[in-house]
Every structure is written in structure tokens, then in C-alpha cells.
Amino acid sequence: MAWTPAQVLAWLDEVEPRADGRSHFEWLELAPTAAPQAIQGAYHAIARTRHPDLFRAALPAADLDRLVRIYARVSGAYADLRTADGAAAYLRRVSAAAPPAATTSSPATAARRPAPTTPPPATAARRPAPTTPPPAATPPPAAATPPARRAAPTTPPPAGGAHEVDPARAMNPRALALYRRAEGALRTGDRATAILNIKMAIAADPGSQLLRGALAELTRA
């Protein structure tokens, strides 16, 4: 069943406040034990109801940009979880990043612990101060002057034109797939779809200067 613009906006209002804290499974509205078939079905269900292409004419530009950014999170989650190996690797990363659980001991175990052998703070405080003055602090070495950075090009190439930069090296694979869709849309003359895909690619790889340059070229009056 298709979603209305009001439903999409309500969904955005719900998920945006903690977008950075949501797990891949939460983006797909699944439990962490979901099988690959369930992951695929969940992603396609979201695509049928919330894909930005469905609301290109129904939402204001600002809200469409919000949807592009959030839907890119959904696409990224699916890209990592779409296979059993990918899901297992993601769960390992999450498990390795989680802080270790605090261990507690019973009162009986605590009672059997030997008394500390170090003197209490009061005893340590009565120790005479050292008579030899500490050595003068050695000034830290001067920081090395960083090498001069190569200036970035001021006019990145457009999405559909000839250029010297290899797109596969200028963005991550997820953004590259959207970039290729934008190129295909341009070849058919569909500039609006090309712009939408470039925006989604930027949401997937915000640091790509090639993508930002392509968007500037496409939106130039």
C-alpha cells in the first residue's frame, strides 16, 4: 500500500532525531536475527513505500532532501546486510565495538580478598618531600611543518561529461551505483532523476568532491 506524503513526513520526524544511533537492522525495521530473505523483503517493502522517486513531485524541496538523506541510510543498511556473510560481518563489527559488560562479585568473594598491602593515603601523605628539585622540563620539539596540500580542482566535472577523475576512485561503491544511475538518467534527458540520484549519492558519500561538483553542474541555471 502506497504511503502518503503525510505518512512519510511523520516517519522522517520519528527516525531523524536518533538517525546516527540506529543499527542497520533498525533501519530495515527488523530484529538482529532476521534471515537474508526477510532482510531483502523488508528493504523492498520500504522501497515501495518510501523511495524518494515516489515523492519527487509531492514534497517540498527541503523535505525531499530529508527523505533522500534518510533513505540513503536504509540503502546503506541493506547493502551491508543483503547476504548472510555481510550480515555476519556487520554483527561481528557491532559486537567488537560494544563496551565489555561490567563484572560484579558476590559479598562472599569480596570478603575472601586479601587486604591491600599498600599504605593508606594518610601514611603516604606523611612521607618527606624529596630534597632534590625535579629536573627542568625539556621544551617539546617544534612541530614539523606539514607538507603543502595539493589544491583541489575548483570546477569538478559534471556527472555525464568526460573527465579525468575515475569515479570508482572518487567515491564509495554505494555512491558509485547511484552516480551511474544519474548518468543513465542524463543519457535519456531526465535531469530531475539525475539530480535526485546525485543527491542520494552525496548522502551516501558526503566527502566526495566529484559528486558535489556534479550536483553543482546539474543545478546550474
Second form
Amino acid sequence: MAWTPAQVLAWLDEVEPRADGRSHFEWLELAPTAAPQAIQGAYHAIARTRHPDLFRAALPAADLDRLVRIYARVSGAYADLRTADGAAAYLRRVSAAAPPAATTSSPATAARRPAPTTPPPATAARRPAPTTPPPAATPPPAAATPPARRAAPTTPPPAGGAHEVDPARAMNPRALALYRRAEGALRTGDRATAILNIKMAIAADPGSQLLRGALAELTRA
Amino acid sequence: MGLAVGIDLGTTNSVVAIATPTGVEFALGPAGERVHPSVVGFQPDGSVVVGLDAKHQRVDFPATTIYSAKRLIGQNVRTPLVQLALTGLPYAVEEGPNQQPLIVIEGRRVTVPEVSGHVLAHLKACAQRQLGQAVTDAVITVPANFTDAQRQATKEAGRLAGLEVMRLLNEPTAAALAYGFGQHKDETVCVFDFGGGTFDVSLLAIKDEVFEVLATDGDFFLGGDDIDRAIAEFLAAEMNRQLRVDPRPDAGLMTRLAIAAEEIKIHLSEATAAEGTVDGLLHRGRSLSLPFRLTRPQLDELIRGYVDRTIELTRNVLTAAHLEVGAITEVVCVGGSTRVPLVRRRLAELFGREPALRINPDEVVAQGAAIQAGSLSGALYRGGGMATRDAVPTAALSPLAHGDVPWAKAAAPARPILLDVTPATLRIATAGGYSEPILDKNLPTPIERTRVFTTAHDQQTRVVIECGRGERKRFAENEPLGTLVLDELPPRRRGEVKIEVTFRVDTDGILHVRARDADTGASCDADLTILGAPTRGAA
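Structure of the form predicted together with its partner chain, given the form predicted on its own:
Let us now look at the entire complex, which starts with that chain.
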């Protein structure tokens, strides 16, 4: 279903300031390890929720124009990644250039490791990981202090259930999207994907205690 | 806001439709016709007739009856293909401002958007009469391979008709929407659109109400008119042989033969031979009659080249989308020319299946446009069902005449998502007469892409960026789109100034170009002048 105009505006506020620094995978809200088959689905998911046509009547012209411009960047990323040849060429191009700051942190490197192929144990599937995170108010350890956290948007992106601690307040929206995907993966029993997405989320928001707690719990199980 | 309609503005015929809670309703013309000829007749007293009435006066007033305006809209009149198309027209065309074609009607100059505007105004009037409500907004369909200038000129035509053009929708996408909307089935469809004046073929993936164009290709100057012309040429040769009269220099005679040719073509879609007489051939004060006989195999031979071309383009588009023939789950036929048996046979041979004929090929595009118009205006709801029903000729019976239907309000709005692609590569000229692509063909739109270029000479303070459209490496072999000038660059050594060139194609498929000096941060914006585009207030 389409997002609300408020959700779209929060997303635009989030992505516009560093639009030029985003990787193709970030535009498509995917991990860099995403399978080629996942590319189209990711683009369609964004189209279903945020295609400019959906907001023709709901957004003022200026905001609609912002949305078209940002959506055009998503299309640009999809255009490069949708074929195997295109994706390979993109990865070559990116690795030749200096990698963007956002993907050089260690959790992202960890996430690039191939995911285990063994099916997840049933016990893990039964128990959603992020139920007992440290409270969001706990200050992060000094060493992990993130570079200038963004304020979470007032309206969370869709999906997800009720939590004791609202994940939308405990991490930035980019991380939240990945966190939601981890939840989804856990619901289907795919622990490997869940871990991968939590690691990606930590890369996007290294300061979130909730995420670090979730990762610890998931890898312990 | 008034009602929003969908309009298939065709080369030969146009259709206007509206999505209602019970289905798509077609607006009828004065004689009850669902399909309105895209013909505009200019009368000596200055009035204008449109549609069937105009088509009927075509034989008597060939020089003031304008048909196939779509072939000229937004075209650069100097283009060789346009010059070729002009040779077959009985009305006069000359070059106007910005190299746009102007139609000369008894000394008066009329722009092509004005002519199409008359067609659109007629369609709007038909819809208003039938629905009993003001029509203010429209989705107008265009061939997928329409250029920027053609799209802008079509929008201009809508503006002249007093319509707010919500969206220009590509015809094959509209057809796929009509075919797949509400079906809740994953499909990969081939839309084969062989209309009056243009040919388009597109492949689309339909997944859960998302309609993604995978690839598209086409030919501007290939359509049913060419089939008519091939038959007319056959008749002209017969006339020369039997009656010792060469009709080719006579616009009136050729128009009469072209009309007979269309009738013969339609007859041969059902029968295996057409036999009869073309009457009323006026030559030197005498009315001549031409007996003829044309069999279907003869017709197949006359038009084989055109049909081969459509099949070749269909193979190309499969290659472009990295798809095998077997991946196509349905073939959707659009346009009257898909009724030609040879076309059907070749399609069936290629895909190993008969094409889908669930929706009338003359109406499928307008139906899709109506669904999109309903979606964009928020008037389309789930569960309404999109089966077409016969148009209701009286306003009193139209559900729209009574305002919103209560149950429809409670339903969730239906919002099919259309993901279209760029129809051609958009490129800029580089040193040595070559070119670099900025946006490739078949990329999803809206899309933006920036490439960085640099200066070619020391102390260069000005760069001229020539933009073009086409698939050729040598710039001159592509269609020119216009020129962008970036001035007042800091004088530096060559290669030291970085110029970012950004091409952005918006949701209507219209191109916006920007050049920026990346180093100084001074953003030197410039607009593109598109050749062939209408200029406001021309003529």
C-alpha cells in the first residue's frame, strides 16, 4: 500500500541531504549482498509505496517535484542493477573509486560475508530477536558514538508490530527499514537473512543499542 | 475538478472513455460512433468540423481536410522522413518557427497542435454531452517512441482544447493496463500495437498491480496507412493499365483510391478475395469506373515488407529485454492493423500462440487511459470491475451524473502503478563528431542520470552541449534535440573544468537537461530548446 504523504516527506528529508553519496543498493534499500532476483522486487516495493503517481493529488507541486527527483534516482539505481552485466559493471565502477563513507564501517564489511546456507533452527524462528533490547535512552558506549544521529521521523514507515521499545525511536529510518526486513525474515524462519539485515542496519546507524542488542541475541541463539 | 477522461488520440481514429464504478464507458459521437476519425475539416466560412463529418468531406475538399496530423505533430519539418511523409499528403505544409510544420489552409497557417486540439475539443464535447458534466482533465496516450517534442506538442494540443493533461501515457502501457488491471495474475505480456500511422511493440511484466515496461521499440512511420497506400498504389497501377490514366499526380483521385483501398483492406480481413469497382473517379470532367480484383495472397505479397518489419522489431525487443519467446504469457493486439490476417498469422508463428482478443483492439488503449485517468484523479476503486459495457447514451442513466456511488467511497482506491521506460537513447555530442549516451534506451522512468565531462581546450570559458536522440555512435546520425550553452566558465587548462550534464526524464517522458560547472559550485543552469516543438502564439 502507498505510504502516507507524511511518511513520504520524512523519507525525502532523510535521503535528500546525502542523495549524491548513496550507493545503488542504498537507493533500492537492499544489502550489497542482495541476490539479483531481489532487485526487481525491491524496486517494485518502492514503486508500490512511493511512486510519484500515488501522490499527484496528495502532495503540493513542490514536494511532488522533490519526490519525482528522488524517485528518479531510485530508477537510476535499478537501471544499473537489474541485469547481471549491469550489476557487475556497477560493482567494478564502485570498487575502482573510493568507497563512499557510509559503507566503510566494519559492520558493513562483516555483512558482506556470505550468509550461511544452513536452514535456521526452529528455536530461533519462534523467538523474534529484538524483544529485549536495552532501552533506547541508554547512552551508547563512547567508542561507538555515531557521527551525528539524525532525528527519527515522526511517522514510522509501514509494517511491523507492537514493541516495548519503539524501534522507530531507537534508530534512524534507513536502519529501521533494514530492521523491519530482519523482522520479516525472522517471521519466515530465515535467521541468516535476519542477521544480515541487522548488520546492515548497524552499518546505517552504528549508535543504536537496540540493534547491537538484537545482533548479540541473534548470533547467540 | 470536473471529470477526468482517457483519450486515445490516434493517427486515423480517436477514442474517449471514462472509468465508472461499473466499468469503462465510451463517449459516442453525434452519429453514435465509438471511434471518432481524427480528421479536421476547415470550412470556407471559418468554422471547423471534426470526426465523421470531416471524414465525409475529405473527397470533396482534400486541401482543407486535415487527417493524419499525428504524423506531423512535434516533428522537425526538415527531417527526411517527414519530408517523405509530406509527399503523400493532399494538403500543403510549410516550415514555421522552430522548424515546426505549419499546415496552410487557404492562405491561413495552422499549427499541428491546433489541428489535434480541434480533435481533442470534439472528443471532450462528446464526453460532456454524454456524461452531462464538465470534463476538465485527461490522460492522453502517445506512442511509446514519441519524442520529447511530440509529447510537448500533444500536451499543447490538450491545452488548446481546454484540457488539463494529467499524464501522457504510452499506448502499449495503456493497453497492458486495460488487459491486466484487476486480473491479479503475474504475466509477461507482449503488446503489439499496429495502428493507423505508427507501430510499437512493448514487453511488460505485470505483478500484483505493478505494470513494468521491460523494453519497447517501434517505427514512427509504419502503420495501416502504409497498407492502404500499398493497395492504393496497386489500384493506381490498375487504373493506368486499364483506363490509361495515371492518377498519381492528382490528389483528388489518389484520395478516392486511398478510401477504396481501406475498404478493400477491411474486406480482405474477412474474405479471401475482394472484387468490385471503384466509382466516381473524376478525370477531365468524366466520371470513370475502375474494376478490380485483389486476393488475399496478393495483398500479403503487397504488404509483406511492412509485416516483416513489425516481426523484426518484435524480435529486437525480446532481445533487449533478455527474454525468450517462451517467456511471454500473452500477446495483446492493439490497433486496427492487427486485424490483417497476415499480421495475425506471423504473430502466431512467432509466439506459438494465438494473440489475445479479449478487448477490441480499437478500444483497448482508450480503456487503459480511462483507468489511469480514474486512478490519478482518485476516482477509481477496487472491486468495481473493469469489464467494458456499452456506452449509455443518456446522461440520466450514467452513474456519474448522480455524483459518487456510496459503496465506492468505502472501497480502497485502486492504484495500478505504471513503470515506463525511455524509448530511445539520449546522448550528447563529444569531440570528433562522436557522441556519448547519458540515458540509454529502455531505462525505467522517471529517471535522472548525471555524467561528468570536461573542456577540450585550454582557457575555454564556454561549452556548447548538443543533445540528440538515437542509437548511433556518430552524433550527426541521430535526431537532434537541441543545444545547451554553458557560459562564463573559469579559464583553466583543458580537462580541469568539470561539467556535470544531468538528463532527467519525468513521468510524462519529457526530457529536462541541465549543465553545471561542478568545480566552482556556480550552478549554470540552462534550458534546452527542442526543435519541432510548438512555440506559443505561432502562426
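By rigid core we mean the largest C-alpha set that fits within 1.5 Å across both forms. Positions refer to the first chain, counted from 1. Quick caveat, the model's predicted, so the values are computed rather than measured.
Visitor: For Asp190, state whether the C-alpha moves by 2 Å or more between the two forms after rigid core superposition.
Guide: Yes.
Visitor: Core-aligned, is the CA shift for Arg22 between the two forms 2 angstroms or more?
Guide: No, the C-alpha position differs by under 2 Å between the two forms.
Visitor: If we fit on the core, is the Cα of Pro173 displaced 2 Å or more between the two forms?
Guide: Indeed, Pro173 is displaced by 2 Å or more.
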